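Below sits a lone chain in structure tokens, taken as the form predicted alone.
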Amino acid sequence: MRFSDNTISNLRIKLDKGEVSSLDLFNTASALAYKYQDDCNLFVSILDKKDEEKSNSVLSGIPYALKDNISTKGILTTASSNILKDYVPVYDATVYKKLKESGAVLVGKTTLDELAMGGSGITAHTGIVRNPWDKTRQIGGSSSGSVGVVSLDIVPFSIGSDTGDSIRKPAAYCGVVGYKPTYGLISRYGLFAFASSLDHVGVIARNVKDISLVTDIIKGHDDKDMTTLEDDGVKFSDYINKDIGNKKLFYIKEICDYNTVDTDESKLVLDNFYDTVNKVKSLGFSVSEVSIDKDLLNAIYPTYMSISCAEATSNNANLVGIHFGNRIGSKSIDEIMFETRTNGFSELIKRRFILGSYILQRENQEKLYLNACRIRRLLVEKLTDLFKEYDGMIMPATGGIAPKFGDKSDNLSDKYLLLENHLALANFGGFPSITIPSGFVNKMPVAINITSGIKTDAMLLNMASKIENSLGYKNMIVGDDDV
């Protein structure tokens, strides 16, 4: 069965009259998953047997994947660190909890850049995590497998995070639908901290509606989490299919400007994005050109990773080899520290804690770290108030198409690309934002994103199903480039 042909509304009628049966889509997941992990090392763990369904919800019996950074009672959960290789959890992320309540199957742990600090998914401890649609090419990250499992038709959703654009980019690179919620829609209990301020929980999968199915099972307050905001009852799977009206979106000039692309598949990116526009447009939305200081704009990339880093420092400084930790060295705490921390991450994760404490340092906190955070609030504050204006922001997902291994890196470098960074924005702001196919450049997918102002996710949702039964690229996997 390919779970493509079935969105999660028709595996649950399937189910309900008996035509399939929970192991039958547990099997056909476990299957794939072995199928496919020698190529694209998506999964750290792979389950064997599948949990009992406890509900009769609509995700019940359907099969899942989570991010390796998200804990699981009893489940290796390494968020793809040598630090951690060995770590098993003693309790349940609240969006593990939940799902295991409504019923959904767990298939596997999928594979991430370290403990989800990267974009590229070349960092994780069990090796590089190949783009299905050619494995020469990048996926993107952290939530590397998460998005690979659906492109892949493994499983029909899963759960990722995205603290800069984590789960967006890599899904644009993939061709399937990345959600990132409004800030606190979702419950972070249980999911490792990377950045907390920009942290969030999201959905992977290859339509709006089955984004929107996932979402209501798992949002709402969590006592657990003080940053969770209080359920105000909306189902958006009811609200999907309300008439979309006539919406206005915008689009930043600078940004999307062809005067700042070098390479001729960057054009190729902005010549679908203006496409995409007008087809938009006869569907009834209005699309307006906004302009934005490009000396902010140029900040966007400086301000996440220095306010990232710093956050990463803090938040990671537990994992010294005696809490936590695969420990190294004996002769005393401080070689344990040391050892433990220098053989247990990669370089990539070492000089972005090196970053993050000179940041934090007194004498480089005013000029570093505040005026990164002063940054991020006039960024935060000319959204909100284009927010009130428009009811959307509609830009290019990405650059470019997935980058060839080699090509790039993440290093940390002085070169701020605007096309490629500016999703950061919803994360500094804690807007919902989602990212759609939209097409194909040298037979890799593209896409477009488009993010609203915050507890707009409903209506966010709505309107990119409407674009995306327009653009016909949904439930799209692997080879699907001929749609």
Second form
Amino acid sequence: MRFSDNTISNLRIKLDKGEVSSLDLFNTASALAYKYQDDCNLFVSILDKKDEEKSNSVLSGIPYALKDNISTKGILTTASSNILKDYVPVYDATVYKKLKESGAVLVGKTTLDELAMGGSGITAHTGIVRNPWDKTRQIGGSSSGSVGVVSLDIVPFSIGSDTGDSIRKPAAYCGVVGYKPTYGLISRYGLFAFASSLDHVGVIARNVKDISLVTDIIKGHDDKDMTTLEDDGVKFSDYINKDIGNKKLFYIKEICDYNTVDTDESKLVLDNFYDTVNKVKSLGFSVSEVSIDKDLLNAIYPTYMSISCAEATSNNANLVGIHFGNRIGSKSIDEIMFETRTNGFSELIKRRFILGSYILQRENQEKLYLNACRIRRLLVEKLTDLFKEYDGMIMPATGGIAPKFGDKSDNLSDKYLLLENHLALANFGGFPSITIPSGFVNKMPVAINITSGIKTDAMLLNMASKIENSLGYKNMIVGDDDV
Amino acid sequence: MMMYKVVIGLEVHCQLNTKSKNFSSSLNSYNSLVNSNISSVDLAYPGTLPVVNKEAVYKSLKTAIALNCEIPKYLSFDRKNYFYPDLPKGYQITQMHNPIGKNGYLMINVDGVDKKVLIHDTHLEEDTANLNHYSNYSLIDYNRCGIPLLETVTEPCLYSIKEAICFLEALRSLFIYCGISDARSDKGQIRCDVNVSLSKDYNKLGTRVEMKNINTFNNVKEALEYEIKRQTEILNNGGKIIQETRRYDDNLKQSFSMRNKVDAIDYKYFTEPNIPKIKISDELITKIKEEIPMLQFDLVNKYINEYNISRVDATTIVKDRKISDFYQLCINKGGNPIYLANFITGVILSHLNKFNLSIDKIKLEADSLNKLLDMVINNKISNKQAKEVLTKALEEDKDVISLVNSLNISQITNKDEILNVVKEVLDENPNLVKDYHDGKKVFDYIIGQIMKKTKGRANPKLTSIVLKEELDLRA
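To test you: the structure above is the form predicted alone. What is the structure of the form predicted in complex with its partner chain?
What follows is the entire complex, opening with the chain shown before.
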């Protein structure tokens, strides 16, 4: 590993002093993008430079990348799916519009798991994404390319989306910081919907300060997204260095339990977690062990699958090849819709749609969909109660390091795999949640995750920044010998 | 032939006359070039989100309150999922679980008998695109897609075609009185689904048959006539009615089966996650209540009871809110309710109907009409004359009082004016004066001469007095 000094603040100083131009930064980023493209397949599109808008913003002239499920007017946006392989949007997502107005320079659109469904980085229509730390390993997903481009120092930050863990888990596999805010803090207008009640737009960077700087630009109420929050005027980047005193954290005993993991690797991940907890305690935080009903915790994954697949079936019903998209067939309306969807989606997507459709069927809805909604509420109520007593929850971000290709797939498992799936809790409740690198297991990065109560993003970033400074992995990138 | 109890339920879709669509800022307009009132949201391009139209919510609430419905504390929406190209999202945003109004009623009067029609619910949803099928291709116009649609569902509580049509007319009138829709069938702004069942047992409902998307009330009537006849024949022949959805073809005057119960679509309803619950405050409900005008049913009763006009006239007047408002305005300005009713339902309505006009588009001031009727009441002109001159005024787009003056048809009641004519006639006929004083019966003849000169406008009573005085002076 190496460390990069290409933080947003440093680049800002260089740009302002005239030591580099935005074109220099773009050219460097673009060259790196092309350099790693064959090996890692991080981009769906690498772009030519456009004139950036004039702005006094901290991001003016700074290159970045967007996940390819965010609508960019006039720029191919595929969601890494064959059904949208030639789709060029006619409008800008709010997050893209804000970044454009801030003068940030878009370098490319990054590869994702098809339609953001999946956590492996192997289902994009343009091929698999490889983990830059070890190309025999997955990068995770679905924000696969967006974490890769930050870990390779191609850009200082990127935008991703997170429905279950799609930013925070691949960020852990790739040794970068991944953050999803409180639901409604960043507009979803223009984010291709997967599961609307769980979807979040979020940020990937190499340090918490950069996460804050970017979030300050892209957050805010949006008239086009009714679920966005009213503005409160708080500037996260100003807040992160404030002394907010000693904070109280907890972890869930049943999830961080050596008895529930069955591989040496997972045990090493837990070792790293408890080491990290000790470091955090030495900073003055208190960290308590909290117990939650195991049956309830075991329901996290099935609940996530039920709700996300149900919403996804409906959200993607616009992809029929009639009014846009890759139309296949011509005999009749029914044939066009049938053939377009049959050929346009991969097997995994179709499986999730069938699952979602089954869950929503009249005869199954009460048992499967509505019960999932009830369990979601129970879990959210439990965590909301805990956040009254504690400032945040600290957990291992994953149950292992990035898996080797062929290790696992999206097939349903008998195991509940609590350590692998608990990040969805933050999506259930719309809680802000951040993953920060905490070390290595078998030469691969591992991370911790901190989650806090809704609308406490400023405090969460403050805590994360403090912890990040003590762990020693801030601004980490993949080393030359690693690539 | 066996007679059956007919039970009818109606689902009425009404396009709201909002400025923009229900969930996007595209224009809600009927007269636009195809596919010009569209946006990324209407076409469901990936990543777009719905934003609820406040005006549509306001107008729906107004209707729900006017229909005496229970109003929920919070507004929420659901998705109705099905694949069809008239629905770009692949789902319609509607209100399945929590309609904006439920358990309401609307009073109607059928042949002089009051009836309370129970409303199951009224809910806000969005219209679909227009699909036009040709021999080997189809065209889609998305202008209609997303226009706010208010669907009002009755209980199965209408027991004749007459009741059904009477309800539809009362509901349309309510929409117009509340100003929430122009409710014009010819523009597809009001459309019905009709449910009908026949039963031998008066306490039990028969098997329900649904007919979808009927455009005009006359087609509803014909469709019901056809369907009741069809079902009666089946039952009389010992057959069984199948629960099904049928399509009524208004050209062929027949209905055709679309799908039966087994093929019923599962719409997989679930709560729309992109629209947070919206609180409906008591203040808002109070405010809207104050804006709802008196409706048809109550107005008819008011006109009958307070103004002593006939039910037929009252019903005719309230049919069009603008006419009813005009009637009320004239009365408020001191007009005579009975004469007004007579003139409005007669001359004025026939003029409006003849030229397909709206009352606010013609030159007729309440004050002028009142003045004209005063002339009739005070015998200044005859009823017949008044109607003739009013017709002429409307046809020539002139003010009726100016016309009355310019035509010189109003009675001469000015004593000096009459005296001048009297003098003229007597001067021209000195022998008549002599004859009069000689005791000959020429008085009426002289009156006749005066009337001839004034074209009958001289007030007869006054003329006799003036003539007598003048004759006496010339004795």
